[in-house]
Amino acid sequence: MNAIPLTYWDLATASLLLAANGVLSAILGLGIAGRLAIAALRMLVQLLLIGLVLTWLFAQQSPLWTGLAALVMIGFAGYEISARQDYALKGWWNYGLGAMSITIASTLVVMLALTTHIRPTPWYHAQYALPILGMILGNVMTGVSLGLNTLTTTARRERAAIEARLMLGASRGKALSGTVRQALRSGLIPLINAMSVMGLVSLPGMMTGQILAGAPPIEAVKYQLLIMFLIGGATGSGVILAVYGAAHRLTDARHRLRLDRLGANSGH
């Protein structure tokens, strides 16, 4: 059984549901009708463009083009992380720390999946590499952005308590340990919540897509489990790298809290 094709008329009629939300927003005075319309338009344009780009990339089977596309995806993810911070690290750290964390975590996990689990021919085929990277990257981006934001906002809020511990002789790692743990939990909570309800409350996107395409449900479940294991490993690694890197940046070798290295995020 093959996937049932959709026409543009099918999409147009389905979009009326979203348009109804905009109308209700205007009637109820929610003030989000314009933002909803812009978001929908962006989604439409972005998805149509990526569909054309992916069609071309799949036909190339080139490690160079696949790698360049992956770098673009990672670059935008790094920007989104930096833009989501209430208080950003100054200088290149604002972008560099998040981008470095997701690059290391996502790249290693995707390479592992392509070379040892999925094993496409060739292993760098964009049809497999880019969708897997996209699923992993989106989750790692969310975890890292939440972890970093929790760390910086909590450090500012609890500045007096942290500095008191430092004055009493605690090392910078010990003084920030509670803040770091809170940030790590914050970064991993979305992943835990998603896994907890999967299969009972929600049927995840990859599994649903494969079932709609005609794959046996058990095979779809296997692929979804593989993807979730990959996402879990990448998210955990990315959050740990980012949070501990930021904690190190917010202190110095003399065991002082350096909140002067933070600034209000102009892009927030």
Second form
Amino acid sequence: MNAIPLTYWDLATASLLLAANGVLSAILGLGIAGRLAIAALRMLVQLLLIGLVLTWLFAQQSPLWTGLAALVMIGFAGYEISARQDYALKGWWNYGLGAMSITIASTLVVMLALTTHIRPTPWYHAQYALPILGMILGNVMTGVSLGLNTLTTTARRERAAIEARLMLGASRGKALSGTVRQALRSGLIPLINAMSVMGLVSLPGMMTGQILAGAPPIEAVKYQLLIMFLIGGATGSGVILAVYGAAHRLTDARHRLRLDRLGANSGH
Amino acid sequence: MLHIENLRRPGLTPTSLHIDAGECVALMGPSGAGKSLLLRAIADLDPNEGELRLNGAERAGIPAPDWRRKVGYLPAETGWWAPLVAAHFTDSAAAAPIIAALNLPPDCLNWPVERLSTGEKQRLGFARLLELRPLVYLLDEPTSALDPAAIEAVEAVIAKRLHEGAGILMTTHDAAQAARLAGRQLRIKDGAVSEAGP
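I've shown you the form predicted on its own. Could you give me the structure of the form predicted together with the partner chain?
What follows is the entire complex, opening with the chain shown before.
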């Protein structure tokens, strides 16, 4: 089972489509031709680089290098979460909380899958570990950044309501319960949306990739289902860790709402 | 009853004061002088330091939710967390007489919060605090949005709670109201509290 290999000439001709897109946006004066070109160039370089890196990593079969690559991926995902916040926790909390949540959630789930479901030899085989981590990270990252953003913006907007409950003797957990629930929900909704249209509207990239590579469709579907279950588990635990962690940080031991620990995100 | 020693927080010079059982203390001063900062600090809603004792018990030894049920704070602008008024009270039956005493119609418990006028919000916010029966009340301009008849009702409720032994610290811009209710007046200016004449 092997995909029909593409030549660089194939890619060059196909890239004319994107180039035509750029020419059109320049003619129509959309003002995005430059950004389009830079994004296309970034994609080209990033993908070629990761191709080389993965080839090298597969050849090494070193748990150390595979682990390092996983750390870099998690590091970028953590940065992306912190950059997507309208109001961020001050100090290291903004980066640290998001990165910690996705680290715990995704490494546990990936290790579980590698040791009990997929079982490559050795279990840390980069060909399995890194793509699976990548798919899980992307989804957990989206969920965690949405959950955190909803928590902080809602806490700011609903400050009077939250403090009213505190004034009447509610604990911080009770006063923030509605806000926390809303944040958890918004972190999990992308997963629900993705699952409900899967196979009808969207044919997931990994599944399509396996089919293109010649795998029997039902085998590709089984892989996709496994990945979605892993994503479900990782997103749930990642969002819960991040949202409860942030709710804890937004209050203190004397049950006060501490919005002073939030700042406008400098990335905006 | 409530003894406050050396209360410190940003925006406030260290403050000491006391409120006895059955005593109403009026806190007067221009807007932005730090009245709300002081009340929020006493209720422990913002970070602050100092020695506070309620009937001899230190605040530091009392969990904050318990403290706030005993030293109840009514902010100038009330917050609402549920769509219906009734959800903000513990017990509708117990709330009914309080609501009646504040000149509000009995069925207002079934109203949606978004239908409430500013004055109704102010009185219902006071009502849900009264339902908790705190020992000390910290009232931030409790009648600022009310018409004369409603003011009279609120003042009557305050007088009744004072008679029952509650301690009250209230801010007001109305010198006549302070004279009617308060045995003692404090002035606050630029975050500094000082004694004023009766």
